[in-house]
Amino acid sequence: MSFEEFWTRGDIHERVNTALKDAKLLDKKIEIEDLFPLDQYHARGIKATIDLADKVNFKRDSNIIDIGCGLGGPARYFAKKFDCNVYGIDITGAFIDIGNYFNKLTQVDHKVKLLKGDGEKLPYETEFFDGGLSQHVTMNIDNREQFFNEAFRVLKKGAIFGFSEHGLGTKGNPIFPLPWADSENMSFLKTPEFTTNLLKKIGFENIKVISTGEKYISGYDTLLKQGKPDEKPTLGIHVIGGETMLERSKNSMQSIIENRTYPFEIICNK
């Protein structure tokens, strides 16, 4: 299964359009907040994006990169919160198409630009960005050093880089399938210590690691309760993740509980 097939799970465009229609969002002016249940494609949803945003201090009119931007939900939030320009890049073409469509619907396309591309080969000039972020992307990155080297290259000296990931826990061997991988062939988990040492080697400074495991257990618990037939919302990450999203989310929660995985955030500077 290709990355595109894994993330889209069939006709994602049809599922999204149906969800927007059922939520009565196609016949009115919508704000970015209206899309939060759909475009914040991670277990804790907008809460995870807000937590990350509260730990960085991006300046107004600055240029920010979102590596692995998905549908662009976090990019739109950051652009509005900081009144900055966000350049998102993601390897899944369907996500970029839908994300740019959402940008137009919410009238932020002048502030948020999404592009299909590879986080290990960023198509941007050296030291172009004033800050960067990445949410739950590195679990799918085998060549972690190349990924972080590229992030380092495109950031200006002193720029803040904040990201979140599910790391490898003390017990290891997570329970598959997971939200980011159906098998170990797509999952490349590393311990926080490995990631910290790699960032230091590349040249990042002021590295802070924040454990988010308990928050994610709570987030998954809420998500699984919403997944019951009589409680399933019109908009939710099940629209993006398809029929197996609940099973994969349950496995992810159990992997955290059993210390197989270790979710964390890192805030650092170039």
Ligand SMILES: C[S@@+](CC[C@H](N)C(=O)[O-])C[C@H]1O[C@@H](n2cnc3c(N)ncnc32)[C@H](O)[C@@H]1O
Contents of the next structure:
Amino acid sequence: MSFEEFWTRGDIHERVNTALKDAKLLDKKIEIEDLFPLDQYHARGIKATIDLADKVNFKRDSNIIDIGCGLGGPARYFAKKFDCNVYGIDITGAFIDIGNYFNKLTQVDHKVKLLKGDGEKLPYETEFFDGGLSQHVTMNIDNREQFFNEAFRVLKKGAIFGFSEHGLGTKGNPIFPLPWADSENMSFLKTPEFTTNLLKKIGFENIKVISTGEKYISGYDTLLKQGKPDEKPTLGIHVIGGETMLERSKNSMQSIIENRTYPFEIICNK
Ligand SMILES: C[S@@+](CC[C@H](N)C(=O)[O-])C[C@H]1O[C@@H](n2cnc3c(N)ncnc32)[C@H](O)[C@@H]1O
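Right, and the form predicted in complex with the named molecule of this protein, after the form predicted on its own?
In what comes next, the whole complex appears, and the chain from above leads the way.
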């Protein structure tokens, strides 16, 4: 299964359009907040994005990169909160198409630009960005050194880089399938110590690691309570993640509880 197939799971355009129609969002002017239940593609949804945004301080009119931006939900939130320009890049073409459509629907296409591309080969000039983020992407990245080297290259000296991931826990052996991978072929988890050492080697400074395990357990708990097909909200992570989202979320929650995985955020400076 390719990355695109894994992340889109069939006709994602059709699923998204049906959900927007059912939620009656196609017949009126909508705001970015209307899409939060659909466009924040990680278990804690908008709460996780707000948490990350509260730990960085991007300046008005600055240029920010979002690596692995998905459908652009976090990018739109950051653009609005900080009144900055956000350049999102993601390897899944369908997410970029839908994300740019969402930018138009919410009238933020002048501030948020999404592009299909690989986080390991960023198509941007060296030292172009004033800050960066990457939410729940690195679990898919085998060559972490290349990924973080690229982030480092495109950031200006002193720029803040904030990201989050499911790291490897002390027990290891996560339970598959997971929200980011159906099997080991797509999952490359690293301990926070490994990541911190790598970031230092690359040149990042002021590295702060924040454990988010408890918050994720509670986030998954809420998600699983919405589980029954006839009780699912019209807009939700299941629209993007497809039918196995529930099982994958359950495994992710259990993997955290059993210390197989260890979710964390990192905030650092170039
Ligand atoms: C869990 S989703 C998170 C999306 C978004 N950051 C969010 O929080 O809503 C992980 C994303 O990482 C993207 N991704 C995985 N590997 C990538 C790579 N090498 N370059 C860019 N994006 C990648 C996937 O396509 C997917 O959209």
